[in-house]
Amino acid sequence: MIQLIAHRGRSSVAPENTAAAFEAALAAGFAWIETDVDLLEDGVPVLLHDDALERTTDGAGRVETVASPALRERDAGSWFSADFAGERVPLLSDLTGLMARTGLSANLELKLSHPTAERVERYLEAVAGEVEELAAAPRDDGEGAGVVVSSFDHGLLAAFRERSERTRLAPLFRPGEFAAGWRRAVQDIGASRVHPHHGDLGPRTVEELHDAGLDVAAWTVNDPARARQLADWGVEGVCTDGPAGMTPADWDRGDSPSE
């Protein structure tokens, strides 16, 4: 069975990259979520996709100019629906705490805004520290949460490898860039998996990637029929916003179409 990964949490029903979206993913049966990690002014990793606050909060300004206490006052839910008024922007530590408690696994996308040399160093140390701490956290059932770290910035992934040798890394590729770039990226990063756009995949490409010893997780798929096709080709995972028909609970019930 293909692994369904909730894109920014279950972002079709709750504001992206919030605790509400992560909880909605858990409720729909997702074992994995995907989220974006940036760095605040005071060196704290935060879960935000954009490099500014305007689109997904009631605040303003660039991420690198905002400190964590001020961010905690921002509303990250009302833009999506009045039902989520007062939802806060989570820090990476909030997510790793949830993961340690529930066994939820996460694909952390490195998305560092304003990447000066100083910010890159602080960022890599902070994120790697959170990941290593999570890996070492004991759980009553003996099962730990899984982590994959991905990025479109392949140089940043290679630098992360130096700080967290055991973490699985996956280069991301924009549409049309995959065929020409995946071999070099995998070699430079020491990656065990790749995350192409689903439109760049076909059965022969998937077979070639498997022959190279790589797992494949495609982004972002909201059509159940397309997800079934990718599954038939052997793709291990797809990132999805989690609309109706694209949750693990749907697939367990047989509600999504098969090819």
Given for the second form:
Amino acid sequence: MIQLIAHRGRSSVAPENTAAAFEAALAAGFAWIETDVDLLEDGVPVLLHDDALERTTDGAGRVETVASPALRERDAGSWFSADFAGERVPLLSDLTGLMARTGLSANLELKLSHPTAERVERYLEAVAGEVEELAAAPRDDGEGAGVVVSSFDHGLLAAFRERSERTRLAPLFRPGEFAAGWRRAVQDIGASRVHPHHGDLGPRTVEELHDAGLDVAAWTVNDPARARQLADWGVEGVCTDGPAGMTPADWDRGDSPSE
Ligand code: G3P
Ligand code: MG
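Target state, the form predicted together with SN-glycerol-3-phosphate; input state, the form predicted on its own:
Once more the chain from above appears, this time first in line as the rest of the complex follows.
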């Protein structure tokens, strides 16, 4: 069964990158979510896609200028629907807490805005620290939450590798950039997995990637027919916003897909 990964949580039914979206993913049977990790002014990793607050909160300003106490005041749900008024922007530590409690696994996308040398250093140290802490925390049932760290910034992934030897890393590729870029990126990063845009995949490419010992997770697929085609080619995972027809519950009558 292909691994279905809820993109920014189940972002088709709840505001992206919020606890509500992560819980909606769990409720629909997703074992994995994807989320974007940036860094606040006070050095705290935060889950936000954009480099500024305007689109997905009632606040304003660039992420690197906002500290965590001020961020906690912002509403990250009303822009999506009044039903989600009062949702907060989660910190990475909120998500790792949920993961430790529920066994939810996460694809953390490194998306650092305003990457000065100082911010890169603080960011890598903080994110790698939280990932390592999660990996070291066994749950009561002995099942640990899984983590994959991805990024379009392959240099940042290579630097993350220096701080975390065992974490699974996956370079992301924008549409059209996969064919020319994947071999070099995999080598430089020590990646075990690649995250191309789904439009860059075909059956021969998937075979070539498997021959190279790599897993493949494609983004972002909301059409069940396309997802089934990718699954038939042997693609291991797809990132999806989770509309009707694209949840594990839809696919498997309630059985979550597993790696
Ligand atoms: O990981 C796939 C996808 O999240 C990459 O694009 O812009 O949604 O972060 P974006
Ligand atoms: Mg992302």
